[in-house]
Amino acid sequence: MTTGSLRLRKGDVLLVVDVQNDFLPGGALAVPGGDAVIPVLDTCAEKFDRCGLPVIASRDWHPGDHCSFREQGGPWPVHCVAGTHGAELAATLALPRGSALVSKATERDRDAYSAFQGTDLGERLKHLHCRRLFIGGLATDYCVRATALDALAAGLEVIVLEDAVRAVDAHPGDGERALAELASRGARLARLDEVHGG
C-alpha cells in the first residue's frame, strides 16, 4: 500500500455510498458515527467539483416488502423504503449540482450490497472513462466493501477514503477486517488530506 499525495486527474470519479437517513444516528438501521462521514464527503465532493470531475451517489431504494427485511426472513429491520424520509440522502450531504444517483436493491426478491449489482453504475463509469474510483460512505463492512470489490473486479483502480467510511461492526472489528481485505485485494486506503486538486 502506497502513501502520500493523491492528485486528482481526468478519469477520477467519486462514489458516495448510501449516506441515507436510515443509516444515520436515529435512523432505522443506524451505523455508529455514520454522520461523521458527511463533512469529509462534502469536502471531497467540493474538490472533485472544482476539478470538473464527476460525483455519483448510490442509495438503497427498497420496496416495502424487500427480502432483506426481517419480516421477509432477511437480516435487517425495515429501512430505506423507496419514497420515505429514511431513504432520502442526508440533508447535510452537499453533492455538486449534476451529481448522478444510482438506486440499488429496488426489486423485492433481490438484495444488493454493491452499487454495481443490478444497476447501470458500470456503464456510467465506462461512459465517464473512469480509471480511478474514490469511494466513501456507509457502511464499510457491507455496501462499501461490496462496491469496492466489484470495482476492483471491473479493473478499476480503487481508493477507499478511510475517514469517510464507518462500519456496522455487527461483530467487533468487521470494519477493520473489511478495510484490510480491500487493501489485500489491491485497493488503496487514503484519507481526505491526501486528496488534492489537479
Given for the second form:
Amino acid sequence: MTTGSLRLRKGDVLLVVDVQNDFLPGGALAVPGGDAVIPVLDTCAEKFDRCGLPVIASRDWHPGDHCSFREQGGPWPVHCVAGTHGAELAATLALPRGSALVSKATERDRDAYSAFQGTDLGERLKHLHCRRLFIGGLATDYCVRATALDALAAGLEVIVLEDAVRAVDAHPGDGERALAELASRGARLARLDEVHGG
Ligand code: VGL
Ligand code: ZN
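Given the form predicted alone, corresponding form predicted in complex with pyrazine-2-carboxylic acid (VGL):
After this comes the whole thing, all chains and molecules, with the earlier chain placed first.
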C-alpha cells in the first residue's frame, strides 16, 4: 500500500457505487461490513463539495424479474428492485445537494456490474471534464471492480478509496484480488486520510 497525499483539483469527480440498503447488513445481498463505507464516503463527499467538485452516485436498479436473480437462473438473490426500500440509497449516505444519480442494470435481460454499462456516466464525466475518478462503494469484487476497469479503459485516472469499499468475498480473497488487479492495471489505491481539499 502506498501512502501519500492527493490534493483535490479541477477535473476530480467522486463516484459512489451502489450504497443501497440491499447491500448493507440486513439487506437481501448484504456485503459484510458494507455499512462501514458510509461515514468514509460522507466525509469524502463533503471534501469534494467544499472544493466545488462533483459527486455522482450509482445505483443497481433492477426490474422484479431481472436475469441476475436466482429464480431466473442468475447467481443472486432478488435485490435492488427498482422502487423498493432495498434499492434506496442508504439513509445515512449524505450526498451533496445536486449530486447526480445513475441507474444501472435496469433491463430485464441484461446485467451490468459497471456503472458505465448502458448508462450516460461516460458522457456525464466528459461533460464535467473529468480526469481523475475517485471510486468507493459496494461491492469491491463486482460493481466497484467493473466500474474502475471501465474508467481505466476510458482513459481516466482512477483512485479507488480502499477504506470506502467492501467485498462480497463469495470466494475468500475476492476483494483483495480485485484491488490487486485494479492496482496492476494502473489504478491508485488510497485512503480517505490521503485526500485533501484544494
Ligand atoms: C452488485 C451483485 C449484484 C454490486 C450488483 O453492486 O456490486 N453485486 N448486483
Ligand atoms: Zn444487481
